[in-house]
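Only one chain comes next, encoded as structure tokens, the form predicted alone.
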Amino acid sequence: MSIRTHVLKFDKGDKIFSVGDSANCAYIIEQGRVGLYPLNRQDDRIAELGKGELLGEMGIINNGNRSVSAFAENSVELLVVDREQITSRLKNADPILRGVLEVLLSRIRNMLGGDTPTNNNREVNNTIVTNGMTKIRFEHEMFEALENDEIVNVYQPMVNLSDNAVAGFEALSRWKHPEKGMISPFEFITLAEESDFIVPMGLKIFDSACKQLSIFQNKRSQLRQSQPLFMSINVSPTQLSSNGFLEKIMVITREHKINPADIKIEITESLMVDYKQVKTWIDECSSFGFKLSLDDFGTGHSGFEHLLQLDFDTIKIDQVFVKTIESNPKSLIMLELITQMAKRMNMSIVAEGIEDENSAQILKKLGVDYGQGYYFYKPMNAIEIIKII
């Protein structure tokens, strides 16, 4: 046998590993054929593996000993796959995937007569499985919550900074769990994204937001206030890439007699990675009459490139700039530049996270169009919104 970095070479008849050997790696067969035997080469061969196949795969995922013996059937060349190459990736994998994998590995080990896991390994495996199963249960609860109308919208007003009048709202989803109380939107929206459940959930959120916007607009018209209210609704790439999504939300706007121009579809800056795909989405949204808003502007690594390549109607300046507008002179400079740039590109500007009057006045002087934050209004339910209208 000769060794070249992570490549091992064996001659015909050489033993690669034996039953009971410690298993801490696997091999990809680069050349030749490998025979698997119950104990030694005199026994009946269990299987034969060839070029491109994986050998000793249990060694890269699970602690234990080899359950068969492997011999070179002819000249063999193997590429070593270290356990660390797999476990580092497995640690970052979805807990559901890890949980299922651990169950399968445990059963395979038992069938092959492998060593019983140590208490420490058993604890780790049980934790992984428990986490995965917990996540599956959480997905099921989320599905039931949507069916039972436990996931609802609240609405945070956006005001026109010129006169502090309510100009529109952002729809924000909330889940009041019957046992766990309020669940963070980040937690359940992220899970919905992972499972593609975000598509039906997003449609229900969109429908609820449009229904309420219709009520809000009717209330305003009764008060003879002519300025139309708008609604900003967060939409993810998963939703936009879903078949027929735009057609479905167009049907929703018609059902509630909403002008598509009064809907601002918000796309988070950090989620945009494929410009060609995003441009297609934006062009399609515009063709239906919807407005496009770039959310969290300034936090991504290539925010200005987004504006160079894509056509948005509105940008929402991330609150990190607003919150430091008085304490960090650089924030003021950047806000001034962003505002001037947006104006020259015919985009309206929303500043998020406004918490005091001084910040609101500074943003107003800079020419920012709309303000959103606790200084004006916290997120409210529909009844509270009617009162402020």
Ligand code: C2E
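Because the structure is a prediction, the values reported are computed rather than measured. We call the rigid core whatever largest set of C-alpha positions still superposes within 1.5 Å between the two forms. Positions refer to the first chain, counted from 1. First, how it differs from the form predicted in complex with the ligand.
Superposition of the core reveals a Cα shift of less than 2 Å for Asn381 between the two forms. Once you line up the core between the two forms, the Cα of Ile16 ends up 2 Å or more from where it was. Core-superposed comparison between the two forms: CA of Glu77 displaced by 2 Å or more.
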The other form holds:
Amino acid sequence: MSIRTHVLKFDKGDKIFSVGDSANCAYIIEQGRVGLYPLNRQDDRIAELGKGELLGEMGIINNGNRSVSAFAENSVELLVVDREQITSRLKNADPILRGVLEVLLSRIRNMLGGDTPTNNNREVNNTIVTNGMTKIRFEHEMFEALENDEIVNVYQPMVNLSDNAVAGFEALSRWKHPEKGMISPFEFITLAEESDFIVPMGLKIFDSACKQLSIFQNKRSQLRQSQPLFMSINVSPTQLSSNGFLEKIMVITREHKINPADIKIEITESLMVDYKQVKTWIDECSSFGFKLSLDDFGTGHSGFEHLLQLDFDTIKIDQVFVKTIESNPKSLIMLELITQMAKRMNMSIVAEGIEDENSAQILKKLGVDYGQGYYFYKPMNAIEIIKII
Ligand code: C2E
Ligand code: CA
Ligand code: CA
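Structure of the form predicted in complex with the ligand (previous: the form predicted alone):
Below: every chain and molecule of the assembly, starting with the one above.
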């Protein structure tokens, strides 16, 4: 996906677009006023739009040409909204809502064609604007953040519970925002998912994680410790299903001389809606040697069905079981059974969210292979990781 993030400037009287032009983007008015006219000249103004309003979205929504001409009424600044930023939302929108929107738009088009002055388009605009504008702005910022290397990874070590030695890491992304400081992935990953922006972003995250793993592994081999360190990377179904995903991650691992067997692709159980579709992608990744890890096990609606139908190398038990290990006896029973099940299915098992020694001891006794949590290490930057290897 390509999100163009640029601001266009117009002087008073400049034409922004003409009736009949093909519509390839919309705009958010950042500064100034824009007049809409039925013909290719500044006569019989239909409407005037101002700061914060959306312009030129109609042609994008119903894939048509510009139904009006737009002129700058004074000096104007427009933020370009890429076609995909709107169409990817429409694709995922409720079909009824999409239908209603199309009917509305065609009525507005007819009215415009009939030369009827109307302000209705402003109402439609406002609905779209209020719902989408903050998100669209944030997406622009996210795109720039990626370009400016503000999306960075931190790494949280996973230890072998038998001896507490570092066995591998989970790459966790952060947005180092110049004004807002560190932004949690909870705040931007969902939005990146919505707009498919997760695809280029995920590849960059994957690339940095492989690059760092290669550095970490080299450091470890200097220390002559035999077991290669692994890297877990969170991947969403949108990424898995994107065009050429497997080929691209193969190229990245090769570039950094990483063995795919040292990469664990973490897929969150709650995100896997259609396991039949996910199966094809998972099987492909496995056949190229990547390891697959089922994240947040126990929180989704069909965890056991996923295990039945799909082949994972690792199960990651959700933090909620670890957090309640001492307060709720049922947690312990479930952990025990999940661990036994994982062993019998030849899967390794990771417990995450370990915050105290007692929990770590209990999990070790249960036979859980790896532990991850603040008790051992918090997520750290690469320089800090080098120090603890
Ligand atoms: P997750 O994959 O379940 O990651 C574990 C989260 O638990 C991380 O939060 C981690 O910092 C936190 N954590 C680790 N140990 C402890 C502990 O002992 N106590 C507590 N309370 N929390 C602990 P983080 O880094 O904020 O990530 C949140 C979620 O964002 C991740 O959950 C994952 O679903 C998503 N995410 C993060 N990075 C990426 C990414 O690069 N791609 C994708 N698709 N999703 C990501
Ligand atoms: Ca994870
Ligand atoms: Ca998790």
